[in-house]
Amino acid sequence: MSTLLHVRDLSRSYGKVKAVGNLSFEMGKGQVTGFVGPNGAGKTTTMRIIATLDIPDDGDVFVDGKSVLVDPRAVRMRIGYMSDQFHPYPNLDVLQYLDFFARAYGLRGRNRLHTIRSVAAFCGLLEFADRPATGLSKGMGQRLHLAKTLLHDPLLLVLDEPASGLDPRARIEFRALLKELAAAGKGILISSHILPELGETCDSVIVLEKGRRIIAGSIAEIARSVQKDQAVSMRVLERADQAERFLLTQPLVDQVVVEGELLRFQFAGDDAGLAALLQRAVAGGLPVVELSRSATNLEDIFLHTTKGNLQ
């Protein structure tokens, strides 16, 4: 996987507060990376530096091999930055708003007109073409914000809290747009406090706290590294008390909790060990109807890896 974004030893302070400290990571084309951390972790500062809107105290960022310090103009043509606030200009309808930014990106003539309509169609905005940009709903406003970001066909999208304030349907539709963009080869760096959304969208995550990287990798890799025991659920038709006594005598089983006919416990073994446990339960006469592992999600990872420190 070729490297699209390389953040190298990045540091940025505001007075005595170190917003970002010696941060490094990479991501490739077509990869969707979630940026996760508590308030004040340094996510927005890092994204603003990547977008050439702020200058680091130390380190550098390279987008498609271009430095934000040495060649910021080349970087700007390769990235699309979507800030956490959308403030449309008054007295412009949707297409006029997109036309303004298309001209700012240097698009001209028929190519500009074709691009505006293509991007508007992709984001589902054509039926709102004549509507004032300031009169859109939150969800449609975010679509317009994204459309503006896509006009110059950037390689990397930097999205800061794009789903904030959206209703469930709007979030689902927005997530579908991002998946299409990733499938087309766009790299996407996205921050959000809606962790289940990131968990369903991202290939990998970077967890920050107090400006430093705590952990990075795919959700599955991080889950294996931070949570050695598996959370397992066993459902029986009856005799939950007998099932509880059985589990309490089994090796590698801990923290058994009974909830009616459902028993939850921690299991320190692998898949083969879990299969053997099920075999013993059935051989012992327990009417097991379900045995499943609870997948570790992004919220679990966040709670395991961060301490809740704010700055």
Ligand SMILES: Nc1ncnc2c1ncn2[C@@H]1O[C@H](COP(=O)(O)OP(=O)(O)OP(=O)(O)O)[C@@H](O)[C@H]1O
Given for the second form:
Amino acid sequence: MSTLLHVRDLSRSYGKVKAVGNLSFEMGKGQVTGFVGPNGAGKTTTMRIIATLDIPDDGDVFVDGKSVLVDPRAVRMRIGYMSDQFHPYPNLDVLQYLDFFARAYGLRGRNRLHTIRSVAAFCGLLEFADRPATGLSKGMGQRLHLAKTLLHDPLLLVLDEPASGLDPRARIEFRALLKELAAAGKGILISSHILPELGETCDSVIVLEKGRRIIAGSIAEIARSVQKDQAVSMRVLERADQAERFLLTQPLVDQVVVEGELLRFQFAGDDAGLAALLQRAVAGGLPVVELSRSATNLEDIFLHTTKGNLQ
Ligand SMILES: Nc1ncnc2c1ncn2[C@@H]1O[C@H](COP(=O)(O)OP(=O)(O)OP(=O)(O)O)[C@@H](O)[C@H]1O
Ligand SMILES: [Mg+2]
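Having displayed the form predicted on its own, please output the structure of the form predicted in complex with the named molecule.
Everything in the complex follows now, all chains and molecules, and the chain you saw is the first one.
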């Protein structure tokens, strides 16, 4: 993995509250990482430090090898930070708002005009180009907020709850934009409390609680470590009672529950073991029409790993 973001032994306290304590993690190019944890876990604090808006008490953050402490300007050119609140300036329309930030990032001449229009088009803002930026709906405001974040073509996007307050359609559209950005090779660190959604967008996740890293890794890996026995369901065309008797005699199978033609059970084996089980079932004459592991989702991981301690 070529490292894009390296958070190293980061600590930040506010008075007696240790908002972030000795936090370390890395992210590679093109990786989409979910940043989750209960309210007050330290997500925004960490993201503000990555965005060079706050200084850690201890530790450092490197973006594409540049330190937030030593070379904050270089970091700013490499990251796009979307804070958890959007406060557009009054008296600017959508394009003027983007123009302001494009100038701030040093874009000049035709390149600036071209960039503003293409970013506005990408975010679906062109038809709102001359609307006052303060008069946009929540969803459109978030699109403008994201557009502002993309102007200087940053390598890493740091998005703090970008989908909060969006209606279901706006969320789906926002998710599609993020997928396109990830496909274009951007690294994306995204915090959210909407876990099913993160599960769809992210390849890995970092769970924080009280400023400390509880768990980190790919969602599949964490799911395996959290839940050793996987829930499996088997659907048969008929003869569920025979299927039940079969399962009860199988090694690694536990807690068989029958619901009509559907049988649920816990399976302590790996994929090869499950394939062998299916073979035996079919060889024994059972009309199996479906066999699937129920995926452990992010909500399960969250509830399993955090204790609900707030600070
Ligand atoms: N400027 C500040 N002054 C004092 N305390 C602060 C400040 N910023 C954050 N904190 C405290 O640091 C802790 C971490 O806050 P942070 O905003 O990073 O959490 P979070 O994970 O983003 O939470 P949420 O999910 O609610 O957004 C909290 O206890 C918060 O009250
Ligand atoms: Mg926050």
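Residue numbers count along the first chain shown, from 1. The term rigid core refers to the most C-alpha atoms you can superpose between the two forms while keeping them within 1.5 Å. Owing to the predicted nature of the structure, the values given are computational and were not obtained by experimental measurement.
Student: Checking V289 here: with the core superposed, does its CA move 2 Å or more between the two forms?
Tutor: Comparing the forms between the two forms, which are aligned on their rigid core, V289 does shift its C-alpha by 2 Å or more.
Student: At a 2 Å cut-off on C-alpha positions, does V236 qualify as shifted between the two forms after fitting the rigid core?
Tutor: After core superposition, the C-alpha of V236 moves 2 Å or more between the two forms.
Student: Would you say F35 moves between the two forms, meaning its CA shifts by 2 Å or more once the core is fitted?
Tutor: Not so; F35 is displaced by less than 2 Å.
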